[in-house]
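The chain below stands alone, shown as structure tokens; this is the form predicted alone.
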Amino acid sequence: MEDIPPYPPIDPTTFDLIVIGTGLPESIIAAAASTASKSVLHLDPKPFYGSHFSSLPLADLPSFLSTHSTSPSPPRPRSSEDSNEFSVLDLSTRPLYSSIDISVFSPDLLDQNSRKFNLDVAGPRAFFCADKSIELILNTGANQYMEFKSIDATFVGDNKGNLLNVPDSRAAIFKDKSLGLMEKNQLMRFFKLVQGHMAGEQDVKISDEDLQSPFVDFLNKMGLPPKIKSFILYAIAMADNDQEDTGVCRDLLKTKDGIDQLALYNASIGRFQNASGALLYPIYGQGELSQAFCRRAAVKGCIYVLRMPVTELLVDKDSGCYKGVRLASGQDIFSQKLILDPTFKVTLPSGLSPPPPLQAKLPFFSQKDDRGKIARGICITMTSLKPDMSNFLVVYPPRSLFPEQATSIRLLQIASSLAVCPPGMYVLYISALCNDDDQGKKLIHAVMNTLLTVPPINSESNAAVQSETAESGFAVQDENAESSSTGPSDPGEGKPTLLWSALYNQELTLGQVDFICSTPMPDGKLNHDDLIDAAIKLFKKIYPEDEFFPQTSSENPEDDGDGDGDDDVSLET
């Protein structure tokens, strides 16, 4: 016990719910349970909030990925001194990241500014102005703890480095010089049909047969050319897999779902006065979302303890039912329900066989998603991919970079105006679904090689970066640096030079609802809607009689965080 730090005892020792991990689903459930008057203890072994949904300083990200990429040590032998009342199960971690590749091309410059970064572990992520995430933030009062900024535009990229603007309104369609007159007319007619259908106009209603058909077939039926179809399928409807290959597509989008996504996109544009486009991004990074719900839960009485590892679970020997947890301090804490971060898995101490009530339960727990993995990349540059723009999304549809590309690849560029990096720098988040590590690396490298100059790691590369630093005016460090840092990194190609990159593959895990509940890992979607649905499902499973975030009256909602107060999100212009 001498190696264990002097953790303070927790009082009380019995709760309605214990939540381990402060990722987004866990934080939402903790806040919902606290609002429903449950006593909640929220623990995290890390010294920060967010877990796999966190935003970390540059210096901390590699160690976080490394910690969660190795297999845990074997369960330690158990002595016979344990309680006769409980069976004790080890709570260990499992590897969730693989093929981690960190490259540093300008160590001196980055070391000076490493604490000025807030890098999203699960990027790229953004909010549609009208999606479930924003509605939940508004309805729960979590908007009091966050600020947002609008994403300037969305583009579709190709293998030549071109970025084509995605028109998001009738005015944008007419102004778009990349579209011919016929393409503009086709796109206008299609949007008019969709808007009429959503408005319930009988003369333009889409048939039930068409609504149940593949969306790509409906677009073909409408006579839309390949370029317009690609815009709609991958940059607006945000399809992940190749929709043209209907025979093998894992996630074939139906017309009804495609129309719903178009409606979301349309409803997001212009919803908030200071948001020019359909997408928002939180200032200080995506980790702010988990923290906002943790603050919401704390206002309602949830107790938070960070830096508190949980080493074991206590289950009833006779029934096999969960009873409580054992902390690294040795203290036992009891609760009726338990929610686990996906980091953890439950194992039996070595040399022991499970009691009969647990024999059928343990193999089922901690299943993986059968959709494979998600490849992620984070790149830091000195210049924007587009000299006149700071924050934007780029989508690479399937087969746009190389013939074997079966999934879309998304890239989100974020600048210092969103407090994720020092002035004059840019962070690029890249992601794509993949089957294995090799495929994931190929997808991320395809984007990097198309858009960036990747220098060799030697003294010459540092000299090239320092040259770009001088050209971009980084030493000035003012807010105008973002839009004025147009000096090309390579006179021949005009591509930004890479300063630093992190490439890694993340496991996709499903949330589990059994004798112990577990939340899912970040998925491959751009927004958080599926993760919020998973959190709601888990909450309803453990508390079927309670309302998810019931609205309560308050004379001063800002004091208690209820959602009856502000009905807008805080946006910076």
Contents of the next structure:
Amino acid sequence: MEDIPPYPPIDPTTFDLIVIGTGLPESIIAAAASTASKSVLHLDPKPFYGSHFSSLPLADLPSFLSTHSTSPSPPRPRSSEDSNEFSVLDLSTRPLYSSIDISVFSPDLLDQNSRKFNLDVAGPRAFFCADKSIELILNTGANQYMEFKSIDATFVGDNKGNLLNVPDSRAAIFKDKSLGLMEKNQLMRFFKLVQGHMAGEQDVKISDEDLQSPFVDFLNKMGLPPKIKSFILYAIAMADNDQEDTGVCRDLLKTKDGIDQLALYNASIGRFQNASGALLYPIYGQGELSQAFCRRAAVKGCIYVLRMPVTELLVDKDSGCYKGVRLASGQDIFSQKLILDPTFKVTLPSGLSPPPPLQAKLPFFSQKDDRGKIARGICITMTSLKPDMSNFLVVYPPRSLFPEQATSIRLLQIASSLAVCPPGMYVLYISALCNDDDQGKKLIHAVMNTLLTVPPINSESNAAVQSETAESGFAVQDENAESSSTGPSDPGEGKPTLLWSALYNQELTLGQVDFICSTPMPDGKLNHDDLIDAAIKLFKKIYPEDEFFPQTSSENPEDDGDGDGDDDVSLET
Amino acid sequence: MHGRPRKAPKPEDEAASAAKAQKLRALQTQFFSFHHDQIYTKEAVELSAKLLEINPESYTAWNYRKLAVEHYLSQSECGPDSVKSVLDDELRVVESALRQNFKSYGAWHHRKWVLSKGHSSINHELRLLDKFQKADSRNFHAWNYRRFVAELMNRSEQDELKYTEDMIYTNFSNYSAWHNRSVLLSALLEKKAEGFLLKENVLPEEYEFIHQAIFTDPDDQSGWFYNLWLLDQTVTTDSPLLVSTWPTCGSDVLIMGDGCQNGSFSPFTTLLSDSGSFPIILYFNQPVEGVNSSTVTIECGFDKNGYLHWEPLSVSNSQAAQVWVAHLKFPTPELDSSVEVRVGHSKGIISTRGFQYCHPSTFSFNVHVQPVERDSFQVSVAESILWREENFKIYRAQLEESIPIASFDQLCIKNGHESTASNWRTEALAKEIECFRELLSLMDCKIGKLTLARLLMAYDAMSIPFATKLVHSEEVLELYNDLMKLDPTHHRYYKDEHSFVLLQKMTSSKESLLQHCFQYKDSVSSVIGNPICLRLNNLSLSRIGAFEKLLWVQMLDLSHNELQSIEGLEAMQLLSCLGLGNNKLRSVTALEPLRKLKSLRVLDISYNQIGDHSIDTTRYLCSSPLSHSVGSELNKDETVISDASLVNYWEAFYMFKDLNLNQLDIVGNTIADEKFKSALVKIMPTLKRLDGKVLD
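Form predicted alone done; form predicted together with its partner chain now:
Let us now look at the entire complex, which starts with that chain.
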């Protein structure tokens, strides 16, 4: 905290709402509240937008992870004691990332280009063209701050390194080379059934009984072969847990939800003329999304102060009600409501007892909710996993890599065309739900070993040597792939060589609505819809009377055609 | 572009369109005055452009612009630059008109016209087309224009084929793309371009391709259409084939007067002739032209000059027909001679699709003529033929008796070399059959069933040509029965196909055919020289077929069916007695095939629906006195038709005047009132009995 510059005082000192942290849910709430004519102060202790949803330069990612991985220092003794009106509660950070493992195989190359990377902390993430997030972006006009490109394809991977194209549309089924004629027919008929059901056609209605049954049972009932079932469950409906293992599966997908997911996928394909597939990715990374909402909020009068830690919470001495916050600058700012980033937890300064009304709530609030973890990995390579494609999603269904694999693993490869890395490089985002750190590591490593050549681990002392070998390794591969593959002893024949990787496990926390509200951490889903739902829920909680982004008259819903253009979903040529 | 629901116009839209109409009217008035006065000034031409921008459908304006361009080009000694700029202007106007309505015929045509002026910016045209075809991949105007441009710039068919492939991959529900593909492939196959030398190499790949589309979405019709085209390409042999003749090869034909039954001759090959000649019939697998005395030669003991007049048997009076007939005269009353017919040994027989007949074949038969006993012939004329059940009894064929159908095989042996070349066809069909059986095992699919039925029939016809058994006919009949239930809207079509297959099946073997062969009465002394009657009654047939196996039939009972048409019956040149009672014939013109049956003496068309419908629509499809083809024929009969009583029955006059009927039954038709009957008597002086009454 030494290098924190002197803080300018904030004026005014009273707001309707203070939001701490510029992650996605916080930014959406700030924008929604500003739109509803609330006065909002949006603070972030970091010098950048996005918090746990940000996209960071290569060099900044490890430090971001590590600052959020340590337990908080014990509460500092407070010099400024309670004023007459307020009790002071400490805001401290809690550890959200664990088992962080950064491997650098080519330091020189990456150091030079550190600023050219925009690495998503919460990857892999993408938008479905027709999902709630895109709807929200269009409705709120946040699309004017973002540009998107289409993810070219989705594949299902196996433990031999094969990537099978997922036939996700009529045209894709027609084109597909790996499906038999019968399989094509079955799959398309299933898609049509879903479409007919969604369109409310009487003769293809799926019965209520079926809708309530597990999706996997319904797929079995439809007589779909295992390969197609796996495509639908994990690569289209994006189920996380093993659906076939009904005894163990934590969240068994219901037919109704599966169908909804399929319908979303279906509506996504062809929604935008320039987008070939169902998925979109924002240029400059996912961090753009939080930032776009912040800008939206700023236009509506929200005040932004970055690099501004908040140290304490002010609560009413008698009622225990929230009153305001104390900034690192020492200034006290008051507001009706407060939204808190999941980074923070509220603790009592040592030696003080909380006001009676809070005694019961406080321990509960500070408690970490146990929803398991998500293992994430970021890998950087010089060659694409698929020679003719740059941006795509790969899904490894449960049990596809090793028998104990209980959750599906998703991998998203993004190329420099999306401005996430220097030209010629590729960023691979990997994630999987897990119960503990060991399990998480095993899942991520399984994918990496299948797809990548991991150079031998060297001790940090001979980093220079390591970088040389790594560099020559990929140079050969890049310039003359054939000659490199002639070496029969090369175990990583044809696989991209790893230049850099970051593996970490992230805690999953839900948003909380209590005497103060806190937002959720990035979840394990591919898109943002659940997070947006959580943000809407929080907004409704604090402002039950106000509409969440009311439809303005100028935004004609029939303008969808124009809206598409504004979206700027342009395909690479 | 497709599948957008129509919306009711809003009031403000209506106001806008009213204002537009106002403006358009004003523009149009001024434009017409310019056009009328042949004013081609800059302002006038610009006005037409404005008009076309609003209304691209204004043909007059397009034509005016053509005149203006011609005027400009003829008038000044303009340099190439100014010509270019004038034509560029035209292209611009077309483009803006197309932006308004990309399906404007006038605009596309004008563009073709400009390009035909030699103004070629053809790459620009392709770019423009890409834009239009991306906006609507099924815009057939654009596809049409694309073919025009591709030809103009000599773009290779291979490149265009690749383009259709790309378009199909984007969305395979595209009739235009599939169609263009069929056009391109036909051209490449015809040219024998590299890689397109043999159908058997190209078609299997295409089948593979179309299966992807059909299996992915069997409800999409465009794929099925292409599949149908492929099936046609597989089944049709390019060069026409002779499939059947009368007399059949190796047969002994007895031509005689009545009353003489010679034990050694089968009634199937016995013929009564009162004209001193007998017909020779050639039945091809497709319509051909150029059958004449040089392409078909005859060698026989009694006709030395070998000239025969070959007549095409087609209702439409065209020079192409599937069936040809010639009448061979026998000069002496007693004769024993063999006749050899050589077909196609010199070139000249050409299918309507332009392929040469290239399987020269020869067939020979023996003719025995026995003198006619004039007296009994005269007497028998008065005898009436009654289509009553008790008059028929099943015909017991003698052992070893030659049935005409058996000898078809001998004919096709001579075409043997064709069968080896067509192995791939059989294989392709077998594969297709397997494929669609599998599809039908997964789902109920109407067009799938129809395709399977067609495939099975094609397979049967191909694998064992004219063979004694149709392996799949039961299955096919079942499929058509299913389809009639599943798809009532197309019941008529399925019924027709069902009838056709049923007939194929019944005529496929000696055994099955004999079940329908009856002997008329016990007496052999009848008007017919041949006592065998083929009875295909009570089968609910809606259509008849399998004529190639029925050329020998002289007495045919088709009563109690559901026939609405007797198309193709003209092939049965030997017919002398025909029972069509209790069918659904609706008009006199439906009987047109009978006009070609010169030996027909007894006709029963009682209890049909002739005259039920006051307007006979087929009357306009068939020849009428107003059409040139029959006009000349009618002229010479002017005196007859001027008879007032006949004027109202011109089609009956036209139909019956050339028939030499002795006996006609027409009772039970709305048209058959006394007036009509008396008209018939006038038209046909040969008539001896009408509705059972002996005429004076």
